[in-house]
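Shown next as structure tokens: one chain only, the form predicted on its own.
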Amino acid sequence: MRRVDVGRLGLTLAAPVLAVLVAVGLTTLVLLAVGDPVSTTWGTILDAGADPRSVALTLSSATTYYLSAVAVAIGFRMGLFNIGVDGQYRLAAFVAALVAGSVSLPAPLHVGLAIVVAALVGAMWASIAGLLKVTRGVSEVISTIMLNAIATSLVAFLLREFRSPVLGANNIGTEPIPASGRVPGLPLVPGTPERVYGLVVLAVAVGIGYAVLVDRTRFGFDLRAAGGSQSAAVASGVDVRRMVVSAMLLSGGVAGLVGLPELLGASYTYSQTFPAGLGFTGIAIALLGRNHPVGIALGALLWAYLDVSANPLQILAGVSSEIVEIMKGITVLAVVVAYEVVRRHRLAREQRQVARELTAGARTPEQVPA
């Protein structure tokens, strides 16, 4: 039996616990500073977890957030900062809506076509930044920011060209997707008619695939090696340029799926009111979850839970819903700080342990044979 390092385990658990305590403490100070009721605010937030409808809404939102965060995390594991997830998923959702709304296929094929199209479009759009980086040395941060702006303008232009008149004068959108291309919700939460996005299954599959690919394959090892030190990766035979393009393709492919739970499970058309900003939320959740599939899932659930709590806070507690955004920002900062504090403490602990072992193993002059 492998012996459990209690100290190491304690340090691992200390980071999230410390982050939560710091986030709660700072948020409480903000509430006191503005004169909002502290106990009522926290009570309302905690009570939201007992409402079946709120739980279902949380799971639906977390589905979308999880896909966005995994897309960002793939880039992070390679040392790439893919800020373009927002543009990638919006362009992918638009093209998928056009294709799915213009064909008639059996249900599984129809849904599968929309998923494949969205993933391909997202990967294609992200590959532009990857190719610019390896061929011209353009930072992916700059290129993906610019590509976000281009994608937003391109979608706005194409939406007017391919709009459907069925949404009325105040809104425009693509042709509605037929019933065969829609994914019905799942009654996962008893006690409420509210259903969870059916593509929560897709999010779970993506999470499992991400975990296996990054941690259990040669490609994942090369990805992590290149992200840790490109010079060391090159010395060990890893083609870093190829890994950069591959990572951007994978990241963009997952990013293309971000809008599908909403598109195929709720709106059935891409319109001017389609959700925006999910890519930037994914960055925060990936940081919160430390790029780990389980950590990202917990971060997505927390983010979605806070979103769902915003309305009850405003209605029942009389607290501005903006306090939720403050909580999110404080939580991300607290996590970053807490993990850095724990990392430094762990490093110092390991250095002391190595020093003790070297001292214990050193031989005194009397012990050296003549």
Given for the second form:
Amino acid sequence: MRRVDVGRLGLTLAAPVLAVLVAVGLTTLVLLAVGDPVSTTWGTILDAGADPRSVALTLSSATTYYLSAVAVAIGFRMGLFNIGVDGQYRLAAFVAALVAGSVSLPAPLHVGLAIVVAALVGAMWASIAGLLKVTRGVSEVISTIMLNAIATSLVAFLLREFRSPVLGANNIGTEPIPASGRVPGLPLVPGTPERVYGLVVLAVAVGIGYAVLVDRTRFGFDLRAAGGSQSAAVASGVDVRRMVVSAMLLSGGVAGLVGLPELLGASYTYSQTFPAGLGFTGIAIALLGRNHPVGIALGALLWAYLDVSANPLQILAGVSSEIVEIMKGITVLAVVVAYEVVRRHRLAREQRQVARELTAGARTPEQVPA
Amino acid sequence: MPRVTSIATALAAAVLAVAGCASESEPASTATGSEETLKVGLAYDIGGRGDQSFNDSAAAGLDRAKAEYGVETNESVASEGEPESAKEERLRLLAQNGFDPIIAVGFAYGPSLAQVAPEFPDVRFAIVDDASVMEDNVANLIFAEEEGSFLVGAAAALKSQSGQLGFIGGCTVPLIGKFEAGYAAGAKHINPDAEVDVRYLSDPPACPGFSDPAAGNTAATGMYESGADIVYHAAGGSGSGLFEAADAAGGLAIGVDSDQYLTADEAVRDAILTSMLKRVDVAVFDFITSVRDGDFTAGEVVYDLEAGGVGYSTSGGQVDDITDQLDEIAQKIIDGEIKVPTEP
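We have the form predicted on its own; now please give the form predicted together with the partner chain.
Now the complete complex, all chains and molecules, led by this one.
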């Protein structure tokens, strides 16, 4: 049996390795095709990995991506496709910025208030889609996309109402959050003054919470059961409607946190230039990480690492930053394909194994695996 | 992190070995340029070159400096959803690699430039469309978009048969509001009964309405069908949709930023009455010139009608008969007789 386990482990690792290999190979072909310097490009990307500043920037970016991907993954585990993370985090970050910018509290309470407000707003916005699904049967894919558009307009409207032109005449934002509501960066990477978002701690906590909740609790079991087969879940006493709403609330709650590392750690205001589109990045990273808490972390780090290398690529190597986007796209595609290939391979392998053991079992029945 | 890095390292090393080229060759850091050549760094906002809007305009100014002064250039562009730190890093990398001057295109760079400029007191920076960064080594290149828009608004009202005009904005940001405010005021200056139908294509922060010709076309078609005969846009790349709609509806359109009669598709050129010029190219070129000639000055440089930073275009000859009137209005604005609003 031990040999089988090693084989399984090998197969599990084979998929991401295969995917990255394919992505690197295809990207190299693209570079060759457009006549960009291949060695300089990879050299620049690798140099970023050795540069402490880039490592710190990568960790900061990955913090945001991780939260976004976990939010998406919670839905995925339940078979729900929450495309609305994007709208949820923008609305949540905006309201949190508004609230945190208008109160004065001792630091821990101030930060705590911002986090709670953001999570609640995210959860509330996502719950609309959950309620629509259980009461009216509206697909969450459609409703969350629609809610993204509504969130965009709502925030744009509210921003004009509550604007504080602190950033010059052409940019408007919420009142800046006072010092007590800011989360200082952590000097996690030696050799650089660049600090990592203080809320990296929050991301780690969310990751641990996600791992425990999904794999170690009754609720997590119900969630996965409902995600695997709704009818089977109903048959074993799971209230699927309740699970849909709970999953959307949780997913939205985590989504609400996505904008906070940037808001409380760097920008201190929700302005017109607040990062957009992080929710969609989260979908790709959840796919990359196969919804696994550690897998998502690796996916988020890879994504952030590629993002961070976009600047040196453009400025030092003279390669268009689009190559980074191409690389990301190919990686996601390759991961999806690789997992499918490995899954089929594993299936065939298991069938052969069973066949072999059955044949052997005809002679020595006690060896048939349970 | 270590795991990802080591995997990536191993893989890339393998690929390089296969490709048969070692990665020792650093990008022979551009730092070896002669003392005489200026090294100009330029950081675009999302879209970069080819956005048919202000990024392109900035690029034109850079190209001119390259052609006339032989300056060395380095261009980089923002990616969507990037954090503040990525913008800072872009400017910082340029400064660290010996680029001076460095031009940040767009107000989105305001907060990041405020961080980076003090770190490099000897490097001269410029930022387009932002007046919030106040440092001794930063020039703020700002434009009086409302003044140029006032002139094309007046031109539209003079040319309109129906008295019904349209305005299409790319995104509901205050910057685009200046275009709308000036345009409406200019139209009403000529014809107090003129009506301006206003439509914005998107909201911040993503602002997809600056690169969505289909949305521009739909909005414009709606305006022409409801009786408007001249529509002005401040919607970047979406403007090409307006020109097509104008051509199809037999109406007229007004371009923005550059002389769009010259760059639009030939089939729709006749539908372009004039364009409101916002000379980001001139501002960028002037700034590089000032650094080259050693007379860099920090602080606001206002490109208004008086400075020739905004205006209207005459290509196509459709406004030839009213240039006298428009120039008279322009003079009144310069003299302060006409006050142009900046908010709708």
